[in-house]
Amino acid sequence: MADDREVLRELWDGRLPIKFNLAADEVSSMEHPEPCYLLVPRQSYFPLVADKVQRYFLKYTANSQGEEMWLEYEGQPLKWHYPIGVLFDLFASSTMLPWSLVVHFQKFPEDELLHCPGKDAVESHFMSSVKEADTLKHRGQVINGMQKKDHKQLWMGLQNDKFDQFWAINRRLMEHGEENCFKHLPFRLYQSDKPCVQRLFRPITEEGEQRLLGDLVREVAPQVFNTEVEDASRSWKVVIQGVEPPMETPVQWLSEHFSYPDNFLHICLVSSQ
């Protein structure tokens, strides 16, 4: 079970100032509207925290059609089923603050995003990543025994950035069974020019050895690490929340402190180069 709160809080704190400018041919207004900033929380997906973005700049475009908002960062349209934090670290980890993005109104990129209808499915899409992560961890055995109000709490904790509210039921999803650890451990690992990664990974050794994070980088990614870790190291950095761990860590204590709220560790490799 996770165990060093500070660790928790530290993470959940993490906030990513953003500035967010309209695409310059979507503006129908005489004049080009200034750019909305935002102080948002890495643990939090953007279609939760970006409708004051839209009716800012709903205002300066001719959106007649009510078309969905979607945003880009240097051409690449950003996914909203991840959470914010990955998507900075995957794509802008080296760039300067604020992270400049650019809004969208017209041409939704059919083949590269997802639609959102709305917080609805938002909430869905994390309750579904909860519930393959403690299939993981536990065989779903965890998260199947809560009631629905505590999957309704772990909503609104991340929905309202409570750390207390969303902690007090996902304490239970870290907790593990008499081997000290999960089944599997429930990751996601980017590259930012390949699909995301996600395998059957345990988190000790048939001896009972504790594995570490260098151990699952060189399995997951042997095409970049394949020679000694610290030599490709050189070349990538692996980031999981806006730090670099080192590669002795133990994946077991990075998933009960490191994951996001969806119980997920998305681990980022992002060239150094």
Given for the second form:
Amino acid sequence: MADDREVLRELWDGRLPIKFNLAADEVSSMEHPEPCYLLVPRQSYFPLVADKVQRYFLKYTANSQGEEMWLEYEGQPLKWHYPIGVLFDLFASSTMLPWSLVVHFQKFPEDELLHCPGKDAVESHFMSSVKEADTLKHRGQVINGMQKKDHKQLWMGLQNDKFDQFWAINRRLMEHGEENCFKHLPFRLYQSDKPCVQRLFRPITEEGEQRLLGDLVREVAPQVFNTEVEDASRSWKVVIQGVEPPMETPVQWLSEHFSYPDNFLHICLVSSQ
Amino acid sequence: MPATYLWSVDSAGKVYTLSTGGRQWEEVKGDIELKRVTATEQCAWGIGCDHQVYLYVHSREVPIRCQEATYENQRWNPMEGFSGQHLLPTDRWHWSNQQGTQLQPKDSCTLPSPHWSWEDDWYIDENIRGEPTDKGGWQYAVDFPAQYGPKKRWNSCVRRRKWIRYRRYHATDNWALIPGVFEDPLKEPFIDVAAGGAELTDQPPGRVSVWTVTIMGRIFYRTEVHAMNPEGVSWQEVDNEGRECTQISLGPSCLLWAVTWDGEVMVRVGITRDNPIGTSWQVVAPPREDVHFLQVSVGVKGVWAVSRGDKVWSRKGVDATGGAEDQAALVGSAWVEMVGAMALISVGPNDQVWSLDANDRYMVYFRKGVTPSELSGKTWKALEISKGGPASMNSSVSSSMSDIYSQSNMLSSQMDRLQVASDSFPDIQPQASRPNLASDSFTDSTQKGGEKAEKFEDSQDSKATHSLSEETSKESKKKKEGEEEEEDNKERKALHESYNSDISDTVVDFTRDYVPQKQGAGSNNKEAQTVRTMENTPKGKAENTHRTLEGSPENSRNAICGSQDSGISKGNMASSTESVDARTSNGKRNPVLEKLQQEDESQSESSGSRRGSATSFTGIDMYADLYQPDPAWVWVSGGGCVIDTFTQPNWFTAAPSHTNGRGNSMLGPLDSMAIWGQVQINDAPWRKRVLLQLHERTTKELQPFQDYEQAIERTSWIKKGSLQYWSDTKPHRWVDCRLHLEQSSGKGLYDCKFTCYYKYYDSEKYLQFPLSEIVCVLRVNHGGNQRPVLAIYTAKRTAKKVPVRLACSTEKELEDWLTAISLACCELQGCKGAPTSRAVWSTTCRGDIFVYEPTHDMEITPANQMFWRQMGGHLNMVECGGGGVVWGVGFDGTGWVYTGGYGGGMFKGIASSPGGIHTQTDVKYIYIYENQRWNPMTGFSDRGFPTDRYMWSDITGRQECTKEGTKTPTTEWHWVGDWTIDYKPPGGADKKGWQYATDFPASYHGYKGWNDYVRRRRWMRKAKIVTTGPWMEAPPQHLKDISVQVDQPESSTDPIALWAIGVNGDVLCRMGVIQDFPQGVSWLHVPTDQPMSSVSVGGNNRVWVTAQDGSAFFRNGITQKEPQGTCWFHIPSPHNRPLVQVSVGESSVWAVDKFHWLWFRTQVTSTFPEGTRWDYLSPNVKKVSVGPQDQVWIIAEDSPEKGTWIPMADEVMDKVKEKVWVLQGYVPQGSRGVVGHRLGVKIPEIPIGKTWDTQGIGGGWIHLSIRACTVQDPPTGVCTDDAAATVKGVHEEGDATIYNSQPVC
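Since the one above is the form predicted on its own, can you give the form predicted in complex with its partner chain too?
Let us now look at the entire complex, which starts with that chain.
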């Protein structure tokens, strides 16, 4: 059961300072607009925080009405359906803060990004993630046992950045049965240049012992421990929620505390070249 | 829940217990070998190998002691004054009992059995009715059967004094012989014994019924067995009605079943509390003609039996909860044949079932899924429990050769064994790490013959032969061998004799070693040969050694092996592999062996950890442990083993790893308590690193950019709901309302509002106040509403004692609101995490626990503005003290130690601390009343007048409470057992529990008077709560009161004084309590002459207690070296008003008497610590708690007397009147269960303070402890501000009157 309030609170309060710049070729006004600075919750999604940015830049761009806004970091279009913290850890963890992003209103990269028609799309994506995670954790029994308003409260808690509102419901998703652990661990492992990995992984061994983060990484991303390639330039960092948890951290605990609001443990493999 | 024990006996006559909290059979040490055992929760009875009855009593920290008393009588005559020589012929004897009816000289008092000893010599009791008497303890009277007084008067012609002496039961932790029916034990030996009956309805507490069966089939009952006289007095024969009995079983209530020689089963009927031996037998028809029963075992509703052919039967329809009146329920309705072949069945006190498999007696089986609704359970499950050694290794040595291979883990563990055996020999199977170890030890043994190596070799022997070296095989053992072993005995007799002439049994019984495998192996001759070859080799040398070492089997065994040279050992090795091969070549064994080998290969990886465990043992002597002897079980008794259907013990899965297995088996129930859950995760290095990194992340990503605009604006959010609101003003009823709880969290916290919208005579009204004004939110009793009700107190409403009361539709909704409001308030008040070590703890009559975090000026803060925060758990009282030590006592007397966590109970998930939250249970009785009215036609009947109360009601008669309709207080509670009549209600009752009165709302008495037209009786039912909280259970000593020293320890290693009163009035002192180990180590019993009722440890270890007779005692001579002190100072109660509670601060001593008056002890100084006299201070005080600065806090309660505060005798009043300060204030009437405190206490000038502040929280508070509230290091920022409640739209001042109804709870 997720019961370490100190850690949960700290994670929830995680913010990223972001500098939004309008793409130079899309500026239609006389002078280049000042960048927009915001503190963005790591746990959130870009479409939830983009209102202010969009409103700010709209008047500077000759945007044909209705074009969707998208973000780019060093040439890399950012997927809106990843939590903001994951995007940062994956692409920019070594960058100088504030994180400088380029705002586009044109030339939507159709082949790389999904369209985001609105917050409803984020909500349905978020809820399906939560459901998927619960299917892995409890065969979906917890989420299916909840009422519609509970689902709504989860979403509203995230959207409005209300810790108590969110966790009042989420703690039920973090409860575990008799075995003291989840059925399977909902996690996704990202690398900047590869598709993300998702596998079935039990948080305990057959003997009932807790499995550790090291075990997970060894199984899913053996290259991290691959010492044969004694290439010092390609050493890996395992980043979750902006920190590098020690390899001896039990995955069950990580899942309960370090999961993003969508109930997935998003692990970023960052090569520190 | 305290650990209880499963008892069992093996074929070697050794007795083992298995704790519900443990994972290992622990041997019960004793001088005698047993055949059978029957256990109750308190003690165990057994049939010894000599067919006599033995009793085993656990040694407890509080000894079993009995007072013997006799009276010395004297008469005055003019010549010699008082003398015992010149009593009149009509007088009593010089030495007599209290009534004078019996001659009773001091030396006529003898010890009842050799198991008792005198504590010390006779001494004079100088105490009469709580008053100390003159020196010599004489009490004077005019004549003998008269009123005695402590003073000698002119007309005192006779006097007497009481001599007392204590005897103590000392045969604890051992088997104590109970004398037989006849002088010569061989005349009629016993063959079975059954103990139980401890829960027979309303019998004297502690009574146990013990029944035995003799070889002649006669049945005996042991008279007067109870907790204080565990042995009983004599055997009383019970008529067996011509049916000769072989076996008998007794449940915890009145259920008694027996089996006769011809396989019939009979039930004893008519067992009641007044007639524990019952009236007659009733034969139970067998299911079929050909079924002959061998053994039966009973619980409360469960009856199980074994018939010939190892068939198992369960009896349907048995129910002993209704008492002996319902005979049909005692007999049951039908037999049901169960699956499985069992040799023995044992039923526990709550109908859980254990058994021994008929084919595999090495495993104890437990019936899974037995619940009150499904008594026959679901499946048999073997207990994965080892005896003695680590993990589950040794139990399978023998079973590996038996026919049962059902348990795959047995297989694997046997594989380990094979593996270990072969591993140990480098030249046969060289493997990674083992060979070194093995060869090392070989050199050891050859060169030095060191003990370790010897043991190692020894274990090799046993490994090689797959047999066991019997350490303690004695002649007697053969006698005790179960019948099932006889055949084997014959079979191997030749073998046995071949070397038995050389090596006596007393040293090493090789034959016996061979037994277990032989049993299963059948005609495995080749193996037998290998055994012979190996064992014969060391024979000659062994013979030499064994003579010198006889009497100490273990040594001799070592010596034998030690004298072998390595060559011989290698020979053994060779043969060991041979024997394995032999088994493979044996057609019968083949499939299994193949399977084993397959498993070996396939499991070589998975079992690696287990084998690794063997390697990781550093000491070689571990190997010796692994192969201890393992005789089969012959008897098992679950009569004292309570298995909760909620929390089953961890018996059924093999230990996950060597560390766990070993760790658990090493930890006693006490040690495991010491593991604080919190420590485990909170102190894990990875968590610290994670947290550190998170803080770094904040510093890096957030702090430099604080001026950035937030992407998501923080707003508060509102929790809404529809509840019912109790309208304080007219119309005084529940009205529907809508509730809005505005919450904000995290940074930018601002005061949110609590709003309740309701309709008031068609106009919309609302009630609103800031959350910061809430001082307490709690659950209260229904108050006429069937729905769960919560109450919200603000400062103003606390003072007026009218909380906002809201009713929710479901329990869940209530918890939801309660936690939401409570957490929001805590956040606003800054109460984060665990309470500090200076917190005030209190409990309510509902068992809820509340904590107030005092400010540095807690004496100035108005009582109504203190914010009380709820903690999880269910306790009757909580006492805190120096060093942050906090203990609680449940309603059932169980002691609980505070773990340092917070939350639990309804505070789920993140609202609780990450560690230190444990399951907590408590028990209480729910009472309802059956009312009847007399009429001339039918006598008393349930037909009352229309104006009468309900025929089934609560105590007031206003609420209807039927047996069926009465529910447990909350869903956390569930019923245990059924409704029973309370034969001892307060005020007394007749034999059937009735209390009589002239008319209904009148005073009741326990006899029927001529004008009594109504009567009532009280029914009670036990309810049990299962909840969680930051508490862990203290050892199984049931307590009545507890007190922790008020002094702060100077260092964290200083011992902290913690004293307690046991339920029966024993004074106990807890040893080994220090700041970081608040649970302490053990209880030390402090002898007293009479039972005590309350205790308090003041500054400088000044311990005061109150006795049950109302006097007080001061304990003298307490030092660091002698923490229990040396002697008691008797302090009479004030003006014969019995004191019930005492509290001692840093210097002052306060006490409360039975009539709720508060007394202060004057002139208590360090040189004169007992003070001079009691001064009266105030009426209407129920509890007092004095703090480390001599602060005085109370729980107010109306005095049960009329006119409360001036009813004293004139002489007392005169004395009191001189004291002006008395008039400076007293606790007003009507403050029931309210927290108050004394203002203006100043040490040393005004120790009694000036006035009272009785505006505190209340209505149902029952206990309070401020004994940790020092003024040092005030916490920062925790302060309830004094803003007044803003009330809009409602006329609050209305007719809200002084709170004079019942307490809210």
